[in-house]
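One chain follows as structure tokens, the form predicted on its own.
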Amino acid sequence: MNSKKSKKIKVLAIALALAMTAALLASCAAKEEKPAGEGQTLDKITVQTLWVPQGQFAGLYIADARDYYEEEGIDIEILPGGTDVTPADQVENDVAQVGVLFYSSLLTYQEGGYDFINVFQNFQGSPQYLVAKKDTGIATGADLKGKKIGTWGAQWQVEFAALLGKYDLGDSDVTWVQQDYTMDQFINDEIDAASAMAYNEWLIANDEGWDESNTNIIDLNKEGTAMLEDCLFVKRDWAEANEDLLVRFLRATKKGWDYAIQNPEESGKLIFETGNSATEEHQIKMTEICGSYVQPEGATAGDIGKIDEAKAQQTIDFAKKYGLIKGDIALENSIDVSYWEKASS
């Protein structure tokens, strides 16, 4: 592999890690520079994201930057995530009132006794791809038999297990390989099919010359084995005690996503300036791609954040069938659409 390309990927990974500390400091500084209006009392909400400021969370950052939260009487603080930050623990311990998690991951906490509810579904589909070079002959899930599949761990592996099950394949038919967060193993032919988020690792592969001209994409949404990912969750008792505040927060967040979807270049630049994560071009592309999952083709701005109950139930079913959770979780106890409905009325 070209050493310059290898260094480029590793530098990007280091930059992402360094950006976590800078983003937190920038967030605190920004809050100090933005006092409430005279005579205005703002309700405080802290949100814990999964990672550093990036297009994946554009709705939050844009709603803040454009004062949509302040217009709803809210003083927002957005805490960047990282490898040492767990949104579930942050919300459980009242460090944050709202957290961002994959819905599939939220199920594991619900089963573990955390009284959390999904109140806003950011992504309406799964942005997780399996990608393979065309010369491997892998084009569908049926072609994975006997192949090495890169995965980031159990949480991300469930969708792929469901994909294998669709073609009457199982763990014994493939070799699971722990994949890092670069695309080096894919580029160096250490794995046959790689995990890649449409908004991140796939973009890294594109930068290295791998695109749809020489790579096959297995889209789990098209395969019918997708699970829901990014959602906003809260404690059930906090939501019940703060219904009006939560509704106002969700209404502002919907507006933030709507603006980001309509203005991905402006929004991506702002997010890059907030956290200096990756590159400006990467953040613009990420914002645009994430927006396509927040408001997919055929949906309207009014649909942003809506929890599709059929997709949520499929996520629960796959999570149980393929071992992410062990018991039954009732859909009506796992999600609560009432707050979103009030925010949308």
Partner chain sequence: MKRRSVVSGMMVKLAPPVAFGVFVVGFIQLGLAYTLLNFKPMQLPPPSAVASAFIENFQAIARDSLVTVGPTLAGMIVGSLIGYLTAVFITRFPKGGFGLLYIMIAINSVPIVALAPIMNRWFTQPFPAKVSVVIIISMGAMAVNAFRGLSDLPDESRHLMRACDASNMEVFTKLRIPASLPYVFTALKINVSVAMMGTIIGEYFNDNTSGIGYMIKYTLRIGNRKAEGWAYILAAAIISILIYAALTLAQRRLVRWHASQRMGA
Second form
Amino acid sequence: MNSKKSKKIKVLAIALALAMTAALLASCAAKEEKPAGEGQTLDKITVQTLWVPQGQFAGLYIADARDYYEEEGIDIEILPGGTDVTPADQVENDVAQVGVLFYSSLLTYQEGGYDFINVFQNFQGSPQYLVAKKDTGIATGADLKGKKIGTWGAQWQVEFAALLGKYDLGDSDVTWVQQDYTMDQFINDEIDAASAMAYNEWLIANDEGWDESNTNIIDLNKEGTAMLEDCLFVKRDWAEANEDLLVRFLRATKKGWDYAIQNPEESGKLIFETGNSATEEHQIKMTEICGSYVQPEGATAGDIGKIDEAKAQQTIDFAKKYGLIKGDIALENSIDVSYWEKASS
Amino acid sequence: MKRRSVVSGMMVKLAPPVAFGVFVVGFIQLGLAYTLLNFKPMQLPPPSAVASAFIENFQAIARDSLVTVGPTLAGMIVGSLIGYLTAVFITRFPKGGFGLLYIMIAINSVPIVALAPIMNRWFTQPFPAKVSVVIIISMGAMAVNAFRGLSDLPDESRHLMRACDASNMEVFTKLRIPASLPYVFTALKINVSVAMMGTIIGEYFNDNTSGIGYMIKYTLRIGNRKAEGWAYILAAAIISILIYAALTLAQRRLVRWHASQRMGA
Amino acid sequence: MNLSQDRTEICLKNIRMRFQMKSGDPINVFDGLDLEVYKGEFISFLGPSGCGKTTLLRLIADILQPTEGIVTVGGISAAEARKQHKYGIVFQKPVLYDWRTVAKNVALPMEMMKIPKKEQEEKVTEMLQLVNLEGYENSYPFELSGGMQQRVGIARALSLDSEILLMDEPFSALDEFTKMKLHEDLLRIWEATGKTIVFVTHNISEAVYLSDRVCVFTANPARLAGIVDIGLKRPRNEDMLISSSYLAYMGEIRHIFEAGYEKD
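For comparison with the form predicted on its own, provide the form predicted together with the partner chain.
Full complex below, order starting with the chain above.
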């Protein structure tokens, strides 16, 4: 009885060992399958964006979908963001190597002790509008005195603070109201002027019947108080240790943006399929509008991602003047154009 | 002699939490959290940085605290009152009323995170939006606890009332309500932290740009103000503890006859 | 006949109780029980748990109502008697309201009767003297020993000067020494006030020692198995506990119990 039992156990053990070996072999085989092609292994890069998959990050998603990263020998993973995902901490904690962040926001992290550098400026101007219904009489920054302004938080608000400053207005002259990510407060007249990204909330307002015919747009670029928003950032020491990889990554991303700008419809559809966070039509429009900030009129495809030092310096100046940062940050400490230059040559 | 034993009793009671607090503060301040657990100082600021942020921004923190405390207390009081009256109703009319208790518990279990944005839609002003969240989440604990206190009485207590030919009203005023007081304090103490949480989460969503909740959310998203965010978290904890302490004092005065007030002290 | 009616304080006639249990058949208690309690007597209901002695006391107190039969107290219905505060009641536990001082606990029934404050205070002082608790007016129940708490309960039951005192195993939770002291006090109070006392107990010695008559109940089914007249002279004292007549009464009661069980 006893020996019979131990025999049984032995058989079981052998079977189990065989099964495990088989599983191990299978998983190895599966792993080897992935790099494929020339038998060369891909370098892994994880990117942390600011928000759900949408046209705002078209360059990344298109470069992935069209295998530009793979052609550069990169195995890419794009992590979507959310209200409680901070790209800075994701990169700091090595969950991601590259992150998307407002350049203005990056400055605060630099001051907070994070050694990040901006290596690729997505948006060349600020796509953030301040919009007000025409009947409020708000047409320029000067009309904002005593008004309720919707804000999403510090890095957005500082651009409006700069706008107010231009007209000698300060924090105490207006009422800031926390705005959600809809345009309901604007539509229901709970606020006089609303924050609206040209590529997103503005489109939502349009859908609800609020457009140029009945709404005034204060464009920060025209007011001269724009600050640089979306950029790609990395840890300084990571960049130094992985220069070639970073250059290849930037080259592919640049190519992705170029394609997206030339084919917004196809790109928008692709992004819609990735994340379906908004309608397909919305994604196409968003891609188109974002493209116009990535490659503004007069710029060439070769300029995509270029960091305009004058604009970067203005961002630093405004950030300091309006209290986003307390001390001085040297321009050359917070940007490094060399990687982009190598990727563009 | 007695005085001394009270003091030493207090010390024995306070020793473990104080030791734990000192350990946590020391663990972070001395850098062990960074070397052993791999936290980064800019993500988990050392206590000294939080303390100096607290002092530096004390005026602003005090202002934001008032914004938060108001709706917390108002909501807690109104919500607890509604909960208590519901419990009285259920005790008086158990047949028809009992379902109400389940409704209370059901409402109580709606997550705050879902409630806050809804209330923010219903009320355009931040104050009522926050108060209503707190009311809703503090009703349930009070209703359930007060109902126990009002109804969970020894048979003989009620027999005595019957022997005295007490009216329903007298049974409430002379027996049920005083008997429920210890349970009321239990519920209030539960509600302190829940109410603070309700207000703070409310402030995450509502129209205001002040209050502890808003400032935690606001500052933690800025790279150079994380210590300030932690200072606000500290403020929230201090407020909760102060309200809790005030309740404990009131409890000591009002229900010193209850067994809970004699354990160990 | 007339004479006996004058002497009757509490009358139970043809009592039947049916308790519907959650599962199974209803339980019948007292198959047509008849009992008269005389004015001024000390009568005990003695028996094991489940014999219905407490139930019977609750019928008298109108805390429970019989399924069948009539209960009169002082010539009126039990319900009416309760409303007129014809009795004071003492429970197994002291049943003091923890949030009230000793004085306030004693005054509770008077409060309900809307007796003037001044009068209440005088009565409280008097009652506390009677139960040997002078000076404890402002203490809270938790500050007193179990025996002292039960004294407060007795003072409360006596506070309205009702003619009847119903006591439901009042001393069963107390230690032997405290119990002996309270026996003395209770007999003293009884002799001083001339009240009718109905005393529920499961302690044979206690019943014999205190009572004029002992009603012996047996369980399964719950019924009144016999009534024993206790002829020990008054006032009682502890020396009687070793007297031969005392032991004889104990024996007689035991015999009733044994007979009750042999019948099963």
